[in-house]
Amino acid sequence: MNLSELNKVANAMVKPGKGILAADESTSTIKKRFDAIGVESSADARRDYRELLFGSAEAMKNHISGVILYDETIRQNAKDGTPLVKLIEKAGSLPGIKVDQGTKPLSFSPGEVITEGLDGLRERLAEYRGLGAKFAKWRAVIDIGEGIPSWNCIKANMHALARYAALCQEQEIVPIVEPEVLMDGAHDADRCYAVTEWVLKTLYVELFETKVALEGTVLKPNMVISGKKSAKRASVEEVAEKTVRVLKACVPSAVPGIAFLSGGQSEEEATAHLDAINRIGGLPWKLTFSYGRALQAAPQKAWLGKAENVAAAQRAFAHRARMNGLASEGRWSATLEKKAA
């Protein structure tokens, strides 16, 4: 393992003013997104849409440090035959790859899931490295509800994340470790804090025991936020304060950076929270974004599958990328949002 090279890539992924575009939607997930805008989800349509994003020079060069790809996308070529990976590299961004194979019900743990994909992962990582991947992503999913999460679910998922991370580093690929505590329930921010703390503390024990070098990793956590169905909504300031507090309590300073997931927040909400977190300052890690829908919803609505809308969609993407780039340095404001994309 070349730790200095892994550390260099990890630092580039969380470069000030830039963040990570999560464009790793599975075929079934992107079909739902396309259904919502009336576009048929063919391989060509998916290619055209991703090419639109990766070819958006303003967004990619100025605000996107890396792109998480799906297995289909890392193998696709643009219309002119250029591999999409090369489009990303040309913009000065790093190509990455989602390597988990989704969740399945966790045995004897009703309402909980385990992420699969460890079998054959070493060989897949070697192939992805050959295709240009510099980093990878694995998502563990922890739900909050009546009697859950259980220790069984947290332990199993954090152990799988650590095994994945070790395999990545063995193959000279930086692992993004993503332990997502979902915001789907009726819990308040204090409950989210308690579960997030439990999850992160377990994760870092597992990473230590699996001999993962933290200097060559990036953490992709949830923010400490109220559940969607909660009557008690945490303010932007409360989300920022609790998120920073839990990170300080759990995440070693050896980690180069933290790239938050948006986890179902609205576009502006995800940006406002990131900005407030960064305004607290004085932290050992760089804090940025690794957003999917919070970066893509606006360009999808502008595009609608039509070639004549590509420029408008790229402007919408550039606007969202710029807003989040500013938030990653604590320089965003609501007045900037009101300017047209």
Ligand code: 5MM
Second form
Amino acid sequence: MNLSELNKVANAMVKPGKGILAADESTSTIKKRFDAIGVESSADARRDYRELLFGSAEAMKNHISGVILYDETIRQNAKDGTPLVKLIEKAGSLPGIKVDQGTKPLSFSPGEVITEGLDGLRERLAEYRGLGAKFAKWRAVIDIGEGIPSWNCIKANMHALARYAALCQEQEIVPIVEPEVLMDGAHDADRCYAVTEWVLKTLYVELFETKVALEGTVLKPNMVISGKKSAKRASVEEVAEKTVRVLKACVPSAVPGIAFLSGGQSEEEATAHLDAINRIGGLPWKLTFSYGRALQAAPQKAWLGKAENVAAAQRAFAHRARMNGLASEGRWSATLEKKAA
Ligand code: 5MM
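Structure of the form predicted in complex with the named molecule, please, following the form predicted alone?
Now the full complex is given, and it begins with the chain already shown.
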């Protein structure tokens, strides 16, 4: 393993002012997004939409350090025949690839899931590297509810994440390790804190035991936030304080950077939280975004599958990317959102 090269890539992924675009929706997830805007999810429509995003020079050059792709996308060409990977590279951004194969019910753990995809992963990683991927992503999903998460679920998922990360480094690819504690439940932020702490502590033990070099990794966690159905809403400052506290308690300083998922937060909420987190300052890692929905909701609404809306969709994407770029340095303000509106 060439650790200095992995470390260089990991640092580039979390460069101040920039963050990651999670455009790795599987075919079924992107279909849901397209259904919401009345667009039929054909391979060409998916290509057109992603070409729109990766060809958005302002957003990509200034604020997007890397893009997480889905298997179909890493193999697709733009309308003029240019590989989409080349569009990303041309903008000075890094191509990455989602390598997990989704979740399945975890045996004897009702309501819990395990992420699959380890079989044949070494060979798939070698192929993706040949296609241009510099980093990869694997998402483990932990739900909070009555009697869950179980230790069985946390242990199995964190072990799989560690095995994935070791295989990535062996193949000279930076692993994004994503243990997502869902915000779907009725729990409050303190419960989210406790589960996130349990998950992250387990993850770093597993990564150590699997001999993963933390300097060549990026963590993609949830923020510590109230569940969507909770009546007790944590304020922006509380989310920032609790998120930073749990990360300080669990994440070694050898990790170059932390790129949060948005997890169903509104676009502005995700930006405000990232900004408040960065305003705390004095932390050993760079803290940025690796958003899917919180970067793409606005461009999707503006696009609606119509060629004449491409420029408007690119403007909407550039705006969200700029807002989050500012938040990654603690320089965002709500006034900037209003001015743009
Ligand atoms: C973009 O969505 C990603 C892939 O989801 P599926 O495998 O379910 O299709 C997802 O892993 C995403 O990268 C992260 O959850 C971050 O996205 P959000 O929308 O939470 O910021």
